[in-house]
Every structure is written in C-alpha cells, then in structure tokens.
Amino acid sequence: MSKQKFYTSLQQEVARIDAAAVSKRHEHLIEGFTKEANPKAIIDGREISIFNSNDYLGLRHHPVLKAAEHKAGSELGTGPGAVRFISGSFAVHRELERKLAQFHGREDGMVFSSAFAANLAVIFSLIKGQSKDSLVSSDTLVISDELNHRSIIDGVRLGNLSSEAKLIFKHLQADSLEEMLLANKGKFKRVVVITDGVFSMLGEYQDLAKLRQVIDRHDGAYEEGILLIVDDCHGVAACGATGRGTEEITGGRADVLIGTLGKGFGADGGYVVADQVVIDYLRESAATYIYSNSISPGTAAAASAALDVLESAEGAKLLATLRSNVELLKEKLQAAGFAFAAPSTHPIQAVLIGDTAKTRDLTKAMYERGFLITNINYPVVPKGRDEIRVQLSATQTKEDVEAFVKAMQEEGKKLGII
C-alpha cells in the first residue's frame, strides 16, 4: 500500500532520532511515591530520588493541594464536560483567574489547558491583523530572543509573518533589540517583543528591566506602540523574594505575563495575566482557550490552594528553603570540581560536562545510585557543551542535596570527568 512508504519515512525519521541519541520517547515511568516530606519516586520498583523536576516548592504533595483537589473533584466532577463558553467555565475557574491576577498585579488572568496552548494562543492572537481581508497584518513587527522556548516560537510561526516582520535579538542583550528598533522605525505600525523571563537550559534570567527601558524609550515611535510578552514558566513560583519570578528579581514589567500552574504552583495548566482589554480580547480570540477543555475543575482548586500556600509564612519558609538549597548545592558541585554551564542563581543548575557520550554515562550512574536526573546534548545544547540539568526543590533536605553531590563525585572520578 502506497501509506507503507509514508511509514517508512517516519521510521527512518525516528532511527535518525534515536542515531543522534535525542529520542525522548523511552521514559522512566513512575509507579507512585514513598510517604516522605520529600517523596521518592517508586521506579522499576525501586526508590529514586528525584533531582529533575519543575515542582521547585514540592507543593505537588502538599496536603492543602490534595485536599482542594479532592473536595473540587468529588463536587464538580473528574473533568470540565465542555469547552468554556458553552459549559466547562466553573467558578473554581474565575476564582483563580481572579486570584492570580491579584497576585502578578494585573487586571484580569485566563486559565489555559497548558502553558504551551497559552503560548501558542497569545502570540498568535497578538501578532495577527485585525483585518478583514486578512489574517496577517504587514503592521506587526515581531522580536524575539534567540533562545526563547518552541512554543514560542511555534507561537510566532502560526503568525506566518513574512520574514522581514520577524526579527530575532541577541540572547539576553538589549543593546541588541535596540538596534533593531531604530533601524525598524516608520516600517511597522506595532512591534511585539517576546521572550522567555528564564531561560530553562541554563537556568538565566532575562533583565526585564533592561528590555522595559529600551522599550520605553522607543515607544513613541510607533505609531500603535511596542508590547512586551514574558514567559515567566520557570520564574513564577520559584524564584523572587515572594515568589513573583522574573519581574520582582529584576525590577521589569511585561505588558502580557505568561506563566503556568504545572511547575512551581504543583497543579497543572498554563494562564496569561494582563489589562482587560487584553483579557477580554484573547477570550474572545485565543483558540486554544475557545476551543479546548480547561483543565479541571479539582486541578483549579489544588492551583487556587497552591497561591495561597505560596502567599503564607510556609510559602515564604519554602522559598527561602529552595535558595539555601541552591546555594548548597553550587558550593558543594563547585568543591568537588565541577563546573557550572553558566552563572545562576535559579533551581535549575546546569553542570557543564561538555562530552556527549560521558554525559550519558554520569546520567545513567546516577540512576544506578538511585537518583533521577537529565542529560542536555546536542542539539539541544551546542557541540562541546553537554551538560547536566538539575533541578531542585523546597522539600529537599541538606542531607538530600549533600548526599546526591556525594554521587556525582564519586561517579564523575570514575567516569574521568573530574
């Protein structure tokens, strides 16, 4: 049959994948969890400690969380039923919308089924004319930095803006935007600039603040003005004296924040707070939103419980926890003769290995001594630059953090690359 050779090309795409060694379909499956404050993760049957998640307060587990979740869920049912507009919109839903504007400081939110659909929805429907006659409007000039996350720029794709139209500026160099928005004044009538608020393989931050003041300094000179949109995914209940991510370290602003309930919050789905005009553009136009089931109406309690956690004496006491944990674990990696991918102060520490095959090796180890980590290679990362990505957490102990360094030691001495 002529679909055998259609197979037969994604089999071959699927053997280059797994030739390049990038292949991300064989996971570890995790069969439940141990009843520590810290949980294990029950794998194959063992306890694996694990040191590559985005749940950087631990809040998955807590009892608030559950609780919430399961009083929703036993109320309002396992799923939503229906898209928003027609019968899925509860008051769990507007609640936390509510709650999470008041938190960022914003007008009005809108809770997504992911941060990707959030992603892709908000771009496009930000970027797109207003026409029409047409979807895509030569008015729009869209920035982005080069190392935004893809669904980013999956985002900015669907816009399909001709390549003059959409700019990319040098990773986390304003100087660089700037350029591009002088030699780009009277050719647009609006520019959106996008970028990510940490950059998730390095664990950087952008300087929102340093972005806002070129923005506002070139503003005026479009005619509809420049909108600034921030992915704060790994920003937002991780790191910030209170939590607030990227905008309260640096002292920055976006004009559209985008963020998700799935990694610090301990919940699932993505959201986007702004000015209501904004809010009530995008539910109107966000098709990821109109279109799609929202998460359910148990997830949106244990994520409206998981701020109010946050915002408490205990939510203080875990972020304070996941900075020391931080630190440790710098200064223990660094003793022992690590080095690091780049400076960060972030729960995602990359340890630079910089050899593909011996990346793999220290990954599989530690999965021997029992704990669950990631390997970044190339292309992921460039060539010479493979590294280790690991992720911390408020639950971990010192004695957690001390004994998983002791690991790497050990099997970076045997593996030769300390």
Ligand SMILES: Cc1ncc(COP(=O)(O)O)c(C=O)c1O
Second form
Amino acid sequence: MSKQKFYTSLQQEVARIDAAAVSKRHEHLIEGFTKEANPKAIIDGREISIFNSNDYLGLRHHPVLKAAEHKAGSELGTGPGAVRFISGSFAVHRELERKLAQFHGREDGMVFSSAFAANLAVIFSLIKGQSKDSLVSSDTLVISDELNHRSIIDGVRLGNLSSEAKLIFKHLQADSLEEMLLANKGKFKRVVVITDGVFSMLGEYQDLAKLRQVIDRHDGAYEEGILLIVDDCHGVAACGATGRGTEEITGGRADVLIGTLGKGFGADGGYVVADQVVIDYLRESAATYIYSNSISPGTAAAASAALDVLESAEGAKLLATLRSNVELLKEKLQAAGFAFAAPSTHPIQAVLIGDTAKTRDLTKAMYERGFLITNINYPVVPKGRDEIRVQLSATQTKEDVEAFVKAMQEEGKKLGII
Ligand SMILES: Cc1ncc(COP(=O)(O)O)c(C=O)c1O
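Form predicted alone done, so how does the form predicted together with the named molecule look?
Entire complex below, previous chain first.
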C-alpha cells in the first residue's frame, strides 16, 4: 500500500496547480454543434459562438471533408490496423504525403499521429547520434527561440545534450541567433536552429527571411552547415496569400517544415516536409512514425480533401474572408478602447487586459453572453500582460464579429477595463 504515498504526492501536485488557478482539466464539454455554416457549439444545452478555435478556415465542418472521411472510413475501416511498416501504408496516406510535399514545394513528406509526435521524433532524430561511429550528438549545437512550443522543447530535451550544446536565442531576434553562431564557430560540426513560425500566444511571426540571412552568412563556418527547422502549425492554412503560412509571409524558407492537420486543415495529425534524403532518414529513425499508428484512413482522406479546398477558388475566398474578419475585429476592438498585447495580422489576436482577475471575469462574462474566448494569465504571460486570446475563423460573418465586439465592449465597460 506504499503506492498511497505516491498518490498523495500526485494529489499535492494537483492541489498546487488548482491553488495557482492554472488547472487545465476542467474544460467545457461540447455536446454538439448547430447546423449553420458557422456552427455554434452546444455546451450545457446552450449555443455558444466559438472565438477560440484553431479551425481558422472552418474546414472541420466542411461537407467535402466530411464526405471524404466517410467514404474512406467505410471502404478502408475506421483505424489503420497496425503501424505502417508492419501491415503496410494506405494509399490515402501516401497520396496525402505527396500532396503536402507538393503544396509546400518540397521533395517528400511524412504524416504523423500529431504535430507534437512529429516534433518529438523529427527533432530528436536530427540532433541525436545516428550510430556510435557516425553522427554523434556532441557534434551538434541546437539553438531554439525562447518561446518555442512545448513539443519543440521536449524534442530537444530527448536529445540529452549538454548545456553548451543547447542554446536559446532571444524571442524573434535574429541578432541574438547570430551572436550564438559567431561564438560557437569551431566548437561544433553542425547547427540545428529551431523555431515556431507563428507563436500562438500573441500571433507573431518569426521573420524567416532574417533567420535565413543569418544562417546563410554563417553556414560555411560549420563543417556540416546549419539546418533550419520550422514548426508552422498556426501558420499553414491560416495565413499567407495562399495559406502557405510564415514562409509565404516572410519569404524565408525552412529546411525542414513541420505542420499540423488539426488546425487550419480541419482534420487531425501532423506532418513534416523536406528534401528526399531527410525524409528517407526520418522514415528509418522517427520513433513516433515507426512504432506508433498513423492517423485513420478517414482522417487522411479528410486532410487530403482540405488541401484540395485550400488550393481551389473557394480556399482563396476563405483566406480573404479570414483576413477581412481580422481587420474588422482589430478596427472595432480598437475603436471600443481595447489595446492589443502585440501587433498581429494573424487570426490570433491577443487583447491586452493586464489584470488577472479582470481577465478571468471578462472570459466568464463573455461566456454568459454566449461567446467562448481564452484568458491567458500570469505565469503563462509576464505579470501585467494578462490577455484574452481571440481566434477568428473564415466562416464567421461580419455580423458575428460585430456581435462579439459589442459584447466585449459592454462587458469590458462593466468591469472597468475600457
Ligand atoms: C506551435 C505548435 N506546434 C505543435 C502543436 C501540436 O499540434 P498537434 O495538436 O497536431 O499535436 C501545436 C498545437 O498546439 C502548436 O501550437
């Protein structure tokens, strides 16, 4: 019964999290959706407008995706049956990988069960030693942006690198990366630079063109060069003239690009696209790809259909509507007296509240008014930078955005925020 002591420790940790009011396990339960083009969630029997989803193009309720998922599911079954190297890959998975590679202008791609799983395995595989004699991790320097996503941090952790081989550059500052590249010349054979494309707390972009210039300037100083890995989960199918995300916005190119199928693409799963040699190597080494199931055939078919929609005239229209929703929201919230935590042209807009209690109260009041938003509080953001994160979708109408701002204005006034 000594495990009771272990459980007591676990209980204490949960109590600590609850006392700090940062618990995540009491989420809303979505019972269903209404039937209109921009469906409301049904929660506790009430219809709630969603202003905090990553479904930027509204594709998860798209009839073409649903039909593709249904057809693949009924013909191929509901699950993959086994990992790919055991009983084989489905044609629909390979087709999706080819389409993703083509969409991003790369030689090949691989699909994972999630982008989290992709980051863990891709990063670990590219920074670890391949064998005792060849690539050894002590030859690799990893440099990461200080606000990278948790899945990147954990991928780097798996590499078990020494603290000298694991550096963090100042958020969005290419100069800080350059200083580190200069200071480490001659100490490592190769460098792996890793960053988010879009940072999800504030909707900011990493300037990939600037990073690329810095990398190109110092590439020759390292025997095996410098590799740039970008996780653009919030960028692809959300921003850029044709939905190609941060690369399209900034004009900089990643060597290895990781994305998710579970946000703008409206499906589920993660992927990586890169040069053929990188993908061939990853198919032999990425543990979460080799030893873990892929997404179901239905999900792969839905993601494949999402790419077709995105590449069509309808996709262009959805992206344009999303951009005008962003402009409208910013203009109206600013006119109402709200400020933003950072300048952003992305569908993530962080409204600066600056007070923890008021941020929570506003989220609650908006929920009572029928709007779902996310409050992000200290310690996730620095003290005094508490924010409401609003996320827009292409299926929201001008009237939806205006109704949202009206409620924000009324509740913000009541709480003394504006
Ligand atoms: C930057 C970034 N990377 C990776 C992920 C993980 O994506 P997935 O849900 O496909 O595992 C997320 C999702 O929160 C993310 O924001």
